[in-house]
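In structure tokens, the next block holds one chain alone, the form predicted on its own.
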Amino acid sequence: MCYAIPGNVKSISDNLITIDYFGEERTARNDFYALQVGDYVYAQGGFVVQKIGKKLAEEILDSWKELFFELKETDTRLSKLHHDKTTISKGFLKIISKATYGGSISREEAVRLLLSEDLDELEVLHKSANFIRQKFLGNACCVHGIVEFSNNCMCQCAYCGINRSNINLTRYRLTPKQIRDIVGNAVERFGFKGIVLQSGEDPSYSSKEILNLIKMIMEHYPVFLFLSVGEREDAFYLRAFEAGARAVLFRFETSDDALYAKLHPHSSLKERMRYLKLLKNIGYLIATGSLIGLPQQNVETIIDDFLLAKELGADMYSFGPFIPHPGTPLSGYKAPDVGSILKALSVLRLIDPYGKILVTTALESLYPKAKRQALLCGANSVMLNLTPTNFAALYDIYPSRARGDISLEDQVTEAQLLLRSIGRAPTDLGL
């Protein structure tokens, strides 16, 4: 399965270019390629990451155009925004009228949603954040694979399994070879154009490490190349964006400076903040995000932390459950149930309609059937799971993690077969 369809090039401008496919225009910035208008590309997140020659642009697009449409129809469908309640708040309505006319809806309002626990008002914020979603951005849906190359980590993050202090956990670290294996394999036999390089802050693979295997990444493979690696020098990052990364999953996990004080004893909210400002200003695409249903976490806090990552002006938000982990000191608490991150998820588009809303694999773990649910809600990105099976399971955040013991094969198949029952199109073309 390709995971995005070429699009050409209709006109350009400095390093900004325009690309159309099937009548829809997008913007995309150009950054690694001599392109002329007439050109065919793929593009990721605001990105070009790959040029494509006409003949074979062409096939492509000829064995997607009628399946395109297709999809595009079925996803009107699903989202039409339609209710006959009669018992529903008029104050409800008015809040979830304000954001489907594109509106910003206030901190307060938000809130008013979240707290909402009658079924027929939950009915129509879901319903109401596909339709915004539709709406919005249309059937596209991002698809990217993620290589979790490390499960050491010198942190005490108190949620997480993969912290130092857990002397129960056999820990790995691939090869810079294992990895390009990875890559590889998802790119050639697979079709993947956006992928993740994850692990625990491993100072074992240095910063000169990883910026040899994005130079080696992207010398043979064209991606869109995410880091999600955690807190190194200003100076790697900068060098690893000159190297051809182009976005980071830089989680904050919380918006209260006391709760996160306690739950990263390593380090400080503000440091957070400094870091997601300096990767924003180098000119990556952020991808942040924070954990639902944490000890001492309330609705307010929740909505703040949405209202945060909008402000620092995220590309791609990631908010997933807390699930508690046998070895970490929040081992006794327990995870919040689905309907309140689906919930949470639909309000955060209600917030923000032009934001991408990943599904975590961290929803999946809590209800295997919650993708299909997230995406119906308002969320338009999903991740798949690259590593090995063998070192899957070792990548123990929390307990029972979805995916990890799933070949990517099976994967992709059940991707495919979900997006085109719900009518979405891997058609991350740009901005």
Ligand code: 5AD
Contents of the next structure:
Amino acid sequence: MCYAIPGNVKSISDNLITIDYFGEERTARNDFYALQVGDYVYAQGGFVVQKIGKKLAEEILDSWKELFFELKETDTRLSKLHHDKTTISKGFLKIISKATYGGSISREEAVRLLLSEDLDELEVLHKSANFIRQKFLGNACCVHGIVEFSNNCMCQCAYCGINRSNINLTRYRLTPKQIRDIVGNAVERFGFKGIVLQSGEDPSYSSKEILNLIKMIMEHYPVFLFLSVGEREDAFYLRAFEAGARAVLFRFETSDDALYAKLHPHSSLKERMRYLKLLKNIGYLIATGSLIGLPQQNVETIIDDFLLAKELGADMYSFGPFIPHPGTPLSGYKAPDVGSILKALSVLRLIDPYGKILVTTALESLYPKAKRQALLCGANSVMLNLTPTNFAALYDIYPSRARGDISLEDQVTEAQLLLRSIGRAPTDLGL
Ligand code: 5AD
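Show the form predicted in complex with this ligand, please, because up to now only the form predicted on its own has appeared in this conversation.
Below is the entire complex, every chain and molecule, led by the chain shown above.
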């Protein structure tokens, strides 16, 4: 749960607390604060990230009072499941109906949905995904800010423009001071409560330096901290958790063993799995997923990717289109079309009614309006780019990356307007 609306602590049981939001109760873990019943807190990603004073909390809540219910009403209206399509096959509707009641759909059923090319079926699929998101998760939408702090990378991922063989790319590495300023600005000026630190696998940024960075951020800013720094020593991830990081964005990229090996000469799917299990065991929230539209993928392998992410206990799903980069071995391939990604995200929502589904920047890069469309197809999480625009342009994982050239102020305004227009509580932006 991650409303950036302060909530009131109703009860405390060890480190689990119940928080009230205008009569709705949510549970969050409290690892960092001494709390009493009656205190006001912000929670993010299911964790208490900040304790705030009563007077300030009541002022903020006052400003949210009407909007909170207005947003809910809008969302409920937009996620109604009605259709008058009489031509849709009974088999298709049976699968949809099972999912809307919270039943789990089989691999074959998911494949059947993903194979559909029928416009009426697709409309029902999209609406059902939105209905399921609203029914099981309500109208909360996570808004995290991502800082891409280094584009140095020692990996050789065949699809990625910052892979180490791309000698045409100017490399950069933000200093801890620069990162601190970026995070400080996002938190203090824009009210972000969730921050993702992302980089290539950059050995020039030592694990010790990243740990110091985490400690510095946790000491100064009340945020839910995500790491996306790839494969590092196991001990690093243990220490980073101790230092306060609580989530990782760590994709397995494809669940197809042979394809993984082909695309990643430096690593193996087995090792990737080992990391994901280790990270889950340490206690991190897991955001994982794969690329959609890679050469040699098919409908079955995409469903297998979804099922693997679910099996790994993903708290957040990160599935986005592969976009060919001219400086990589996969430059000659084509990106998938937007419709196929929206369809895939809808099927994913039917596979897991409870996980968060991220709208990736890659999807937005294919088609800017896809962000809204994806949020109406089961997705409920977005990321804004905090990287200064001159560096964001060099974080060139794929070409024409959306967001990279838009100021943070404009991104925030745009996100607020979008989320309000579709009735989502704009988490992280709720100062
Ligand atoms: N197209 C889309 N996504 C890409 N990534 C890397 N290269 C590309 C590309 N060409 C994604 C990877 C990685 C994330 C940081 O960026 O899936 O996990």
